[in-house]
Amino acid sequence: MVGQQQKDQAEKWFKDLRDRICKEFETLETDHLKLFPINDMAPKRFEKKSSTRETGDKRDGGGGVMATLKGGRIFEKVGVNVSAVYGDLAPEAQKSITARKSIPELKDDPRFWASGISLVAHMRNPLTPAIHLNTRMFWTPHAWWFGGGTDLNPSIENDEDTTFFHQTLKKKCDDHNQNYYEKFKSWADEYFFIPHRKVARGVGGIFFDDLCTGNWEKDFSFTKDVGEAFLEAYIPIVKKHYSKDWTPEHKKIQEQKRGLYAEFNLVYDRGTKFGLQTGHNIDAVLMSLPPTAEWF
């Protein structure tokens, strides 16, 4: 049975994940100041702002911290968020999981709790790929599931980055089910699609969500492990790329991929959707977007 001690572990080991990220983030921009100094531009840090989910309902509670680095050497605009929120599914969030899942219907008991990790990374440099990381747990008196993924999004392809960052994920998929790179990849290639456009946001990565098999301890190992293949398939692409030349028009065709980003994000993404479903702070919910962006 899945309660609260399950729920704590969860939401520990994305505060956890968190700290991580930022601190191996700082590392990088304190390194790029020691190897290639930017004029007087300092390397910058991480600042941490608590919000809180506010409906107008007493029964609903929660919120998170928002950990965001701006204008610094290498990420241009980053965002790592954690949150634990609870309550009542407003009744759109409950026609949504319902479509999904055989459950009985929440009106009967709407009470939910969620927790979870997400993250978004626009670069500074236009031949270093901005970077997407969900992974999450989900909880309902009828069932209970992880979800997530993460996919790279680059504004000029690079094959051998993209071939890197894929056998990393297929590596840690493995480790658990055989079947889940293949399946999780073609997930992540559906899913990270803008119709209107007929484009990929990027260049994949993996998705998935409603895992549940029954075994609370495999599946969160492997939510855990989608977190640590994050970190080894992200960070050597960074590195690579952070300290090359570019142009303008390297600069321009980035602000172009941001914006297909954002249209994305403002028009499809499950997350932005049920955080403005459920009453979550606006500026954490829409923290994905990217600090600048044109369109054709």
The other form holds:
Number of protein chains: 2
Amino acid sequence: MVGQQQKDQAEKWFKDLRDRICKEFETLETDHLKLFPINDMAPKRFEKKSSTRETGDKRDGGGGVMATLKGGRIFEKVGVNVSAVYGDLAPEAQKSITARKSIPELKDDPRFWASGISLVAHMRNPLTPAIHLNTRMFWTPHAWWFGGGTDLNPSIENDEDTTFFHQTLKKKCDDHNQNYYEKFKSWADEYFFIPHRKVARGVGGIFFDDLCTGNWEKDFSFTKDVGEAFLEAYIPIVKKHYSKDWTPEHKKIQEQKRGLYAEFNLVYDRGTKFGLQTGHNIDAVLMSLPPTAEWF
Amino acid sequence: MVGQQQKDQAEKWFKDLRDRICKEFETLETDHLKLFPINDMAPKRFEKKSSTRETGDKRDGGGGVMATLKGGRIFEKVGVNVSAVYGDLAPEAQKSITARKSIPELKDDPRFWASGISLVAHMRNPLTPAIHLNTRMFWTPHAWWFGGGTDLNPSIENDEDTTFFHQTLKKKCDDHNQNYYEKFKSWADEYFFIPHRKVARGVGGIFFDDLCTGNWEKDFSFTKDVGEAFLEAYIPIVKKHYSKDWTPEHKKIQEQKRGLYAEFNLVYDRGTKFGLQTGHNIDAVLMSLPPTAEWF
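To complete the pair, please output the form predicted together with another copy of the chain; the form predicted alone was given just before.
Time for the whole complex; same chain goes first.
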């Protein structure tokens, strides 16, 4: 039976992963640049801010911690949210969940618990791709499942990066199930797509949701490895590009790509919609928006 | 009976209004600045681009002309769309219309025709408010109605501007119906609101939809006067501010306001949603997005 112990374990993992990611990013932002100075900006560190979820309903609660690094030398805007929220699902959120999964029991018992980590990094150097990572566990009285994914968002595409990113993800997926990579890569291609522009928002990655094989330990283990794969796949790409020279043309392309990113997140992103529907802290829900954007 | 003749009259008016607005804006951008130079930028003019609506369904058609002025001395990005489209309403669009109005006949006959003008102006000087105007006629085999509105979006609020803008609108509304201003001002306050931020997107104006008194001439006449009121209310505000000095702090506030504007348009705007649902040219649907924005 999946209950409090599993919830605690998942929540703890999301926090541990957050701490490791923040440490890795701060190391890049500070130490590494002592050896290879690229600009005279001061290095920045993460700042943490707690928020509580208040819907006006006593049954609802929980909250999160948003860690943000803004205006850094390498990292222009990074947000890492870890949250654990619970309560009664709003009718809108119930509808969108039962539309995906057949959980008729939800109607009689709208309680839910959800915890996850979500990260978006917008980089100063337009030659360094932006990145998104998200993993979460969702629980209702009659069901539980994991979801998440990571996708790479370069302004200027680089085949070597794309190949390396996907190969790293594939290797980790293969450790769990030979079908996962193909399945979750296709899902990412479908999900990280902007229908009204008929373009992908980036070069893809993996996306999964409603993952429940019936074996919680197994599915949790895969979810954890998505976080590991993110670190293994992204850090080398940052190191490869952050100190390269860029032109105003590169920056303009980045600003326009960021416009597309904002469109995707505001119009289609499942996490953003869920956040807007469940009344979670708005700064946390919208921390994924780029620092700047252009539609010109 | 409201038919082709009324449709033609409405469409012609939207085009005439577009031409007058473009002329007034170009006069400000060019002639006026010969007398009062504020910067050494070249004045810009409107460029027009036609687009056709293609949904893949032979019954659907029409299109529009998008007039844009970009990178001007006073006007940083202005888009004025005039369109006339027709065909079968997509199920999503049908649903959102019948949810508002009781038109059961729509289910049996999904044909529609719609024409309108929509304008958004984002200004270079952060002391000059951005503006939005939209008026339209909507027709189905069993019903017709007008809709529209205009609202002022200052980055730095100015009570004198707000009062002047609202008084000018009120005067025009009062010529038609003593209740219109109060009713349509409240509707604007409700409509131009960003629920997830719990803030208004600007300082309001008027908004109306589903306007059908049964007297087409009368409702058309009011709709035309909303266009007139826009010119009378906005041009003096531009003239008052465009040559004022501004600081980087003003510009930053403007960029952040533009972020809110983008959020509103992508998440809530009825016209944007309708455009995304009916498969209209995406550049026309999203021309209202600001030239630049900031979420930092």
